[in-house]
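Below, in structure tokens: the form predicted on its own, a single chain.
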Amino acid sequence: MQTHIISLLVEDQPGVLTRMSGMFTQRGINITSLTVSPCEKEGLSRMTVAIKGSERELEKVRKQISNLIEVVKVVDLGESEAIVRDLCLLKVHVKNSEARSEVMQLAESYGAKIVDAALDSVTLELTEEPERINRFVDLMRHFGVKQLFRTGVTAIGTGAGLER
């Protein structure tokens, strides 16, 4: 099983997201991360949403969200073609000064900001990657993580692979 990313482009409508998530219900796939917002067009959003399915289901998909009457553009993002990104704020506990330091340290290698310190706590905005977000927080959980938020995943092609 594969991830996949799908952009689409729809009417700014009230159901549309409602629809859209129904269709991937009733085949049976899930979807792993999913945002929506507006975008450069009025009355348009963008959706990227990433789902974990074969070759074959994902262009069954694609085929039927075509379909829906608020779909304006269906776009499937390779990874190669795509630049990727996810949004991760966490607060991490600090025992001390030398703990405080060395998350400071660790939140600097990976290009995190520090959002918010506190006595017992430091809070980390960190936009990258989702792979990179992943080994970011896994090093984390030794300092004991006490809240982890993510946006999700989204997505733009790059160069003309945003113009299909």
Contents of the next structure:
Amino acid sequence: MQTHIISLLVEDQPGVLTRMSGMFTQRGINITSLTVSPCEKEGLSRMTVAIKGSERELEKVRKQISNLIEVVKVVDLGESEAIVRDLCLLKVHVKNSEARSEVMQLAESYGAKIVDAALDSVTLELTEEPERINRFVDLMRHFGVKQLFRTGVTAIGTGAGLER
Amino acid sequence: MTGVKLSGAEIVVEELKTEGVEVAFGIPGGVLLDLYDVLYKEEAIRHILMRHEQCAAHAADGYARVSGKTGVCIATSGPGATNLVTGLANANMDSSPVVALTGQVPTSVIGTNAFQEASTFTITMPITKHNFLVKRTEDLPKVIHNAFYIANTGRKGVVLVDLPKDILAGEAKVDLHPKETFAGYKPNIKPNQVQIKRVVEILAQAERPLILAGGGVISADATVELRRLAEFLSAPVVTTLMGKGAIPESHPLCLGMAGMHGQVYANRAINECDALLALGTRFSDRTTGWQLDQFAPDATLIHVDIDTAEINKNLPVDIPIVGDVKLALSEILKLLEKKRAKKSGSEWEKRIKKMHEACDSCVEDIPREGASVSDILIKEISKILDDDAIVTTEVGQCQMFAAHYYMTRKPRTFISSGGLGTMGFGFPAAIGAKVAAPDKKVVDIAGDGSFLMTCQDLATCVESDIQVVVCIFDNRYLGMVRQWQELFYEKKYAQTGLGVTPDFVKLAEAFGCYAERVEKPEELKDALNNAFESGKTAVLDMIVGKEDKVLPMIPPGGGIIGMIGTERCKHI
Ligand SMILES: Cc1ncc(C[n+]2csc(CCOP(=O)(O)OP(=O)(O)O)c2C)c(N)n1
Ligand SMILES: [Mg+2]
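Okay, that is the form predicted on its own; can I get the form predicted in complex with the partner chain now?
The complete assembly is shown below, putting the previous chain first.
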């Protein structure tokens, strides 16, 4: 099973999220991440859905989702032709100054920002590809992760990308 | 018209009239008082008061299937709307254009468990093509227009409009009859020319071409084109349950219905063909069986359908064409006619002729034991009714006997619940059918179990003077389930015996209907004539063999050439 990212342009109407997610629910497909946000066109929203499933299964849902009246456009974003980002907020335990400087060093090498600091913790922000975030979080577990928040992926096609 | 001030209810009714609505099936309720107040004065729309909302939906569905126009049903909030659900799911599964209007509690109390509140919008989302919850009176013109546009274009289906009480009662200054629609909804797809050419290439060369016609052929009104193509190619036609009537079943090229309870030779032809042109069908397992290697193994598979999502869904196909069947067929014909002359006299044609004759003669010839008469009764009904008569069916053995033995001669005259298989559909669908075609005879082929699910609407028939004839195949069993228990569960008849009550003749008479009991097939003709001549809605309680089986059939897990119960079939 592979992760697929589907980008949808939808009418900004109540119910459209339920309609879309219902298509996955009916087939027992688990949505691994989902983001909804306004886009460049007024009255429309963009949804980015990451799911795990077989190519064949995905093809069926994709067609059925395009059939939804309020869905204007559906694009499958293959990972090679898309820029994929996830935002992560992470509160890491630092038991002493040694730990603190180690965390800060690692954060710097990953390009993570320190957005808050307390006596025994630092809060980090990292916007990256999901895989890199996974690795960063794994590293931080070594120190103790108190809280982890991720927005879920959003993605944009490279070059002509989305307008295919 | 610009900027008129109207109440929400008035806007709804105005827009219904603009959409050409002449009739609606429904039941009023508290939140719909404003709407019914407007309908009360309205002469252009006939409202038929049903006795159960499920029947309102089925009647609208039957009306739509017979007329091709969008059927309309109306129900109040809460229980009214939840009662509609089965009927809507049924219509949507069979791609029947229906618009449902439901009342809703006032917007100010939505979400508070108000009296008779149910979230109709979320409940009906997965069983409709689209639905709306109207939040502002001024949105009504656009919503109603789009409801009808969506229901009766592309792959047709059900659209529900949920109307809160304050939206109907409130006033707004609106422009009536808007044209705007959804950016993402593009229902009228023209078939791809390159694909059409490929299909023509294949069909021109095929030695054993076969056409599989589904319900899409009927709903696209493509039956004339279908027949022309079949005759041009001398290609036999088999149909799905929904496709019955796409070509007259008496036509020499028609081999009847294929699939689980289809004709043995319709299935054989699918197995033997070298090019299969499937039109407006979704390859349901009831049509294909479960051993897909028996389904057209040597054929180039061509699939024409209006719905992209059906392509490669159940079967991988060689050439898909997404688009209107009627358009696709006329383009295929045009190119074919240019390419080569009409062909006839092939070996395949001779074989088809033999297959046709074998199926035709099978009922009369079989030696039979005991009281097994269901098949004979259907053949009789088929003979007695004229070509224009409309037959609806309930679900079960009665339905499959009808599908197998009833000779459908015209499109939109065989109305059955295909996708959902809803017991109780046939009778209210017959009501809708009769309203759509008052000059035609309408007969519901019913099971005793099914009929009890919706028979209260006999009252509707009597009060609204709608004459249909219900022929109950009275076996005192939930026969189809019993048949499976007999064949596959060692005759353990768990919960399928219906006992001895009710007396259907007395039941019908209590409603003020004409009724008669038919004990032997010989009595059917007179009884049917009496029924039609009574001028009333009639119920014929036809006693059939308690343990009649509808055979042949593809057993569960079997393939289309693995039918059981073929002893009575002629071998050719
Ligand atoms: C609403 C509904 N409930 C249950 C079923 C399952 N079911 C399919 S056929 C059947 C028996 C139908 O009995 P009857 O109407 O008497 O017809 P028969 O098969 O005896 O001709 C049942 C219970 C169904 N299709 N629909
Ligand atoms: Mg029965």
